[in-house]
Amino acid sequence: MIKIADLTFNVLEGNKKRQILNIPNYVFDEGKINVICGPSGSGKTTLLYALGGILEISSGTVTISGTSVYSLKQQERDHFRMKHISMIYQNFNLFSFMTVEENILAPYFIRGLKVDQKVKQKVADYLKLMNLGKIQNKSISALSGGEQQRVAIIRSMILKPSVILCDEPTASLDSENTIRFMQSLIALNNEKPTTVIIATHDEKVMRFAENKIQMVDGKIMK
């Protein structure tokens, strides 16, 4: 479960302070597809980064599975994020010099975890679930944008994180691939329920939301 309490984030513009986030309290639906929508500049992406422990917030708390993220020291927070949170970015952040399988297994390599045949079979099963077939040894650059996005989804879920944060994940996809992206994300989430939070202005994504959150001027509208 993700809880926000008295969360604010301010920036200095010259000698003046501008408030980017001001959220007194909110609880995200656990194991659901949560979609944050709102106009550009409403604070959607900033809220994602606050939830991911990436920002230095001005005040308040973010609690994930009982852990107060901003009570942790920086190194502890980085470790917590690595263990419990995955992010899907607009530009996918895949490695062009790696194969599909190597990209998916990057979280294992970063953490120094063992990759055995059972893990490789899990990659194959996820690729099948995503209708990608046997492409483990293909170069990432050989895939279409929609295929790369589905690989990014698999990579984000391969270690079964507690939370997946998605920042405008369909901005570079056409309508068909946007729908396929959401269907694939839901399919994987049905397999292993994870709290998914998507920041978007894409109305096609909003249709798939189990919980829709409207943001205006850094505030969650109730």
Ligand SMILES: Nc1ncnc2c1ncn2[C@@H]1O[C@H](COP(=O)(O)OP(=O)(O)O)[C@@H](O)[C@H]1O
The other form holds:
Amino acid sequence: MIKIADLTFNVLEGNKKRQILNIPNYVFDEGKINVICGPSGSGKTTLLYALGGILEISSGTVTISGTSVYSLKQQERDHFRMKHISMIYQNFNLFSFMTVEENILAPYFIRGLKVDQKVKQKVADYLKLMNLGKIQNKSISALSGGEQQRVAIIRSMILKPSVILCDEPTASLDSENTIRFMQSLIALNNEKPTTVIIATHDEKVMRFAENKIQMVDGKIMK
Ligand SMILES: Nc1ncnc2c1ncn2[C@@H]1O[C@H](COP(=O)(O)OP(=O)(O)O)[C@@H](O)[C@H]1O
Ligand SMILES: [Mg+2]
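Right, the form predicted on its own is done; let's see the coordinates for the form predicted together with this ligand.
Okay, now the whole complex, with that chain kicking things off.
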């Protein structure tokens, strides 16, 4: 479960305090596709950072799978994040000089985990599920933007995180690839339920939301 309580984030502008986030309480739908929508500047990205444990919040708590993230010491928090949270960005953030398989397995390499035949088979199965076929050994730079973003979904899910945070994941995609991206995310989520939280102002993405969250001026509208 992902729960927010009494969360605020303020910044100083000159000597005046400006409130960027103010969320008294909110619980995201577990194992579902949660979509945060709202105009530019409403605090969507900042909220994702707060959920990801990478924002120095001003007050409040963020609890993920029973752990109060901001009660952890910095190093423990980094460790928790590695284990439980993955992110998908607007610009894919894949390594262009590496193959598709190497990109998907990057989370294994970073953590020093062993890659055996079973893991490689899992990669092949996911590629098939995402309609990507046998492209394991292709270079990332040989793929279209839409294909790259589907590879990014597989990479984000490969180690079974508790939560996947996506910041404007379809901003660089056309309509057709946006729909394909969402369908692929849902297909993989049906296979292995994970709490997905997407920040977007894309109407096409909102249509796929199982739980829709409207933000205005740093607040969640009920
Ligand atoms: N560290 C910061 N310092 C000052 N202002 C910030 C900081 N982080 C975010 N903001 C401001 O908070 C508001 C919300 O930003 P953001 O979360 O990026 O909105 P969105 O993603 O909905 O477009 C913006 O006005 C932005 O300029
Ligand atoms: Mg944003």
